[in-house]
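First, one chain by itself: the form predicted alone, in C-alpha cells.
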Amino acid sequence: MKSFIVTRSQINSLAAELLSKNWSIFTQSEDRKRFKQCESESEISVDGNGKPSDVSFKELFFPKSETLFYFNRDNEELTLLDPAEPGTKTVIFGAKPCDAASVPVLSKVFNWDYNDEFFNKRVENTIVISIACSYSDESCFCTSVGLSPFSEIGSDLFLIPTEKDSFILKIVSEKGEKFINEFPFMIQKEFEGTFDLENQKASFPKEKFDFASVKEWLGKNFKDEIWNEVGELCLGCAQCAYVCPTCHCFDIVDENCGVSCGRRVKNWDSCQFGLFTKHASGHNPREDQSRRYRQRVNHKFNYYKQRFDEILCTGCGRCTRGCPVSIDIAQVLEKIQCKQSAAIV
C-alpha cells in the first residue's frame, strides 16, 4: 500500500476535523500513565521516544466492566434487555507497536468458540495510528516475541518520524486506507523513496530469549523448582495482568440495580488471584502462587501458541516495570532457556 509524507500540523488538522465530527480520540497522557481521551487536537501525542504508557489501551476494546444484558422482574415475568451496542467511532493516535500488535492477538480468543460482538464492534469502529518506537529500556523485549519497534501488526496507519515534525505515513490495512482517503489533505505528498530498516536494527532491544526453546522446555517441565522460586516472590496482586495489553481473564457476575432489576456484567479478573480457580467445594487446583505464576507463563508462551498460533505477549515490559517485587518475566524466560540449553547438552 502507498505511503505519504505528513507534518505534525497535518496530524493536528486531522484530529481537529475528527473532533468536529464527534469522533472519540485517545492518545498517551503526558505523564505516560495511560491512554486518555482528548478534547483538543493540541493534546495529541505522536512521540516514539517516550516509554510505553504504564497501562495499555486494552480497555478501549475490552472494558474493565461491561454489561452483557439487563434483567427486570415483574411478579413472575422476567424481561431481558440488551445494552446499547458500542457505536462510537474512535481513533488512537501514537500507539506503540507493542500495543497495536495486541489487537489481533486478543481477537483470536474473543472469536474462538463464540464471536464477541462487543469486542468486534469496538475493533471495527477504531482506527489505530501507531508510531515507530525509538525507546528501549531494560524491560523491553519485543524482539524476543517476533516483533520490533517498527512492527506494523495491528495498525491501520503507521507513522515513521523522519525529521522534526515530519513523518512517513504508511497505510497498513484496508480499513486504514478507506479512513485516510476521507481526508485528502493527508495524502497530498506521496513518499516515493524507500525506508532503510536495516540501519535501524542496531538500536532495537536485544533479543533476550529464544521463544522456540522456551516453549519446548515449558511443554516438558510442568514441575520444576523455578516455579517455587518465583512463587515465593510473587504477591498475587495481578498488576502484571491489568497493565498487560494481551491478558484477558474475566469473570461474569449478576448485580442488583434495584429491588426487581439487575444486570449481568463481565469484569476483568486474573489467574494470579487465589479465588480465580477455587471450586465451590473449596478445592483449588492452583492453591499457591507458584502454581498461579506457572499458569501465567505457560498460558502466554505455551498454551496460547498451541491453540491460536500466537504468543500471548508483545514484549512491552509493563508487567516488569510495575511489579512491586521486581519480578522480570524476561529474566524468568532467560533462565528457562538456560535450562533447555543445559538439557540439550
Given for the second form:
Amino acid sequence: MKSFIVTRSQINSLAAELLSKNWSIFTQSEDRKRFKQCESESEISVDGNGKPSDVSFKELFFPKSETLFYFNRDNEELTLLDPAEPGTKTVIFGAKPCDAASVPVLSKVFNWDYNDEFFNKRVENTIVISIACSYSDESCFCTSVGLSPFSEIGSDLFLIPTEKDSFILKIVSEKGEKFINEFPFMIQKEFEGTFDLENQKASFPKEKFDFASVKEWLGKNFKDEIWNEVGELCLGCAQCAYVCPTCHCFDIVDENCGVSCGRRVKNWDSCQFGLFTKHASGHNPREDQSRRYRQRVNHKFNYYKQRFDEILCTGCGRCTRGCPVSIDIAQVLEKIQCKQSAAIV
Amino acid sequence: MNQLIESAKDIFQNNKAAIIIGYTKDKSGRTKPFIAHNSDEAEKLTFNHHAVNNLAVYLTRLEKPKDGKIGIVAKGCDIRAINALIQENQIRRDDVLIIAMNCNGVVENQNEEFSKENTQIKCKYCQLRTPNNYDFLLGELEDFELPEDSQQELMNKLEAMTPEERWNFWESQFGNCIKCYACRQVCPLCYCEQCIVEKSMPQWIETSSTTRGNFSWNLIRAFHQAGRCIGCHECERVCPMDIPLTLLTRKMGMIAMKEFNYKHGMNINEPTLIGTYSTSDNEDFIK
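Form predicted alone done, so how does the form predicted together with the partner chain look?
Every chain and every other molecule in the complex is listed next, the one we just looked at coming first.
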C-alpha cells in the first residue's frame, strides 16, 4: 500500500475536520495515564518518544462496564430493551504499536464461539492511527513477543516521524485506505523513497526471552517452584490485568436501576482475584496466588497460542510498571527460559 | 547495607526466624519486596530510599511458618501497621521478629534520586522516623527537617468547598476508578478474608465501574479505614489512576486525633478507637 508525507499541521487539520463531522477522537492524555477524548485538534498527541499510557486503550473497544440489556417489569409483563449501539465513529491518534497489536489478538477470542457484537461494532467504527515508538525502558519487551517499535499490526494507518513536524503516513489496512481517501489533503505528497528499518534496529528494546522456549517449558511444567516464588509476593490485585491491552476476562452481573427495572452488565474481571474461580460449593481450584499467577502466565504464553495462534501479550510492560510489588513478568519469563535451557542440556 | 545482611544471617543461623520479609534490588535496579528463606538469600536483602512498600501487608497474607517466626524489615510507617495488626488481634507480637530501620524518607519513583522535595507525602508529616517497637534497630538517622506537607494545601481546599463542589471533586476522581482493587490488596489493614465487595448474596456493593459503583466501593473502603488507617499511603501510591485516596483516610485520622486524642498503631497496649466505648466520648462532630 502507498505511503505519503504529511505534516503535523495536516494531522491537526484532519482532526479538526473529523471533529466538525462529529467523529470522536481519542489520544494519550498529557499525564500519560490513559487515552482521553479530545475536544480540540490541539490536544492530539502524536509522540513516538512518550511512555505508553499507564492504562492501555483497550477500554475503547472493551469498556470496563458495558450494559448488555435493560429489563423492566411492569405488573406481570417483562420487557427487555437493547442499550444504544456503540455507533460513534472514532479515530485514535498516536497509539503505540504495542497498543494497536492488541486489537487483532482480542478479536480472536471475541469471535471464537460467539461473535461479540459490541466489541466488533467498536472495532468496525474505529480507525487506529499508530506512531512508530522511540521510547523504551526496563519494562518494555515488545521484541520478545514478535513485535517491534515499528510493528504495524492492528493499525489502519501508521506514522513514522522523519524530521520535525513531518511524518511518513503509511496506509496499512483497507479500512485505513478507504478512510484517508475521504481526506484528499492528506494524500497529496506520495512518499516514494524507502524507509530503512534496518537502521533503526539497534535502538529497539533488547530481546529478553525466547518465546518458543518459554512456551515449551510451560507446556511441560505445570508444577514448579517458580510459581511459589512469585506467588508469595503477588498480592492478588488486578492492576496487571486491567492495565493490560490483551487481558479480556469479564463477569456478567444484574444490577437494579430502580424498583422494577434493572440491567445486565459486563464488567472487567481478572484471574488474579480469588473469587474468579471459586465454585458455589466453596471449592476453589486456584486457591492461592501461585496458582493464579501460573494461570496468568500460561494463558498468555501457552494456552492462547495453542488455541488462537497468538501470544496474549504485546510486550508493552504496563503490568510491570504498574505492579504494586514490582513483579517483572519479563524477568519471570527469562527465568523460565533458563529452566528450559537447563532442561535441554 | 551490610548491617542488615549480617543481622539477617545471624537470625537464620540462630533460628530466630523462619523467613525474613524485606527488600531486594532486582536486575533492573528496582527495589522491591523480597522474602529470604535462608542465610544465602539473606545476602540479597537491601534497604534504601526506594524501599517504599509497606511490607506489613504480607503478615496477614502469608501462611504462618511452621518452624519459627516471621522476620520483617520495617520502617516507622510499617511499624505502625504491625502495631495496628497486633492491636486488632490479627497477629501476635511473639510471632514476628521486627528488624526496624531508622528511616530518612522514601521516594516513590524508582528512577528518581532521593531528595527532600520528592519524598513521599507520608514522609512529609512522619512522626516515627525511629520505630517504637522492634527486636533490632538498624540504620542511622540523618538529621533533616521534614519537607513541607504538600497535601495539607489540597485538604484545606477541600475543606473550603461547598458539599456540592466536594461531591463534584470526588465524582471526577472516582470516575477514573477501574476497580483493580490494588488499593485494597496493598493495604496492611485490609485483611478481611472476604471483602464486602465479594459478597454477592445479596450484592451489597455494585461491581460495575459506574458513578454509583465507584462511589460505593471507594466510600465503603474509606469508612472501613475510619480511625484505623496508619497513613502509609500505599493505596494512593499503587492506584493506577492516581486517585488521591489518602485525602479521605488521613482526614478521618485527623478527626480521630482531634475528637478522641487517638492515633492508631502507635502503642500495642492501647485499645483500638473503634473497639472501645466511653460515656465521655465526644459526640459533637456527629452532625
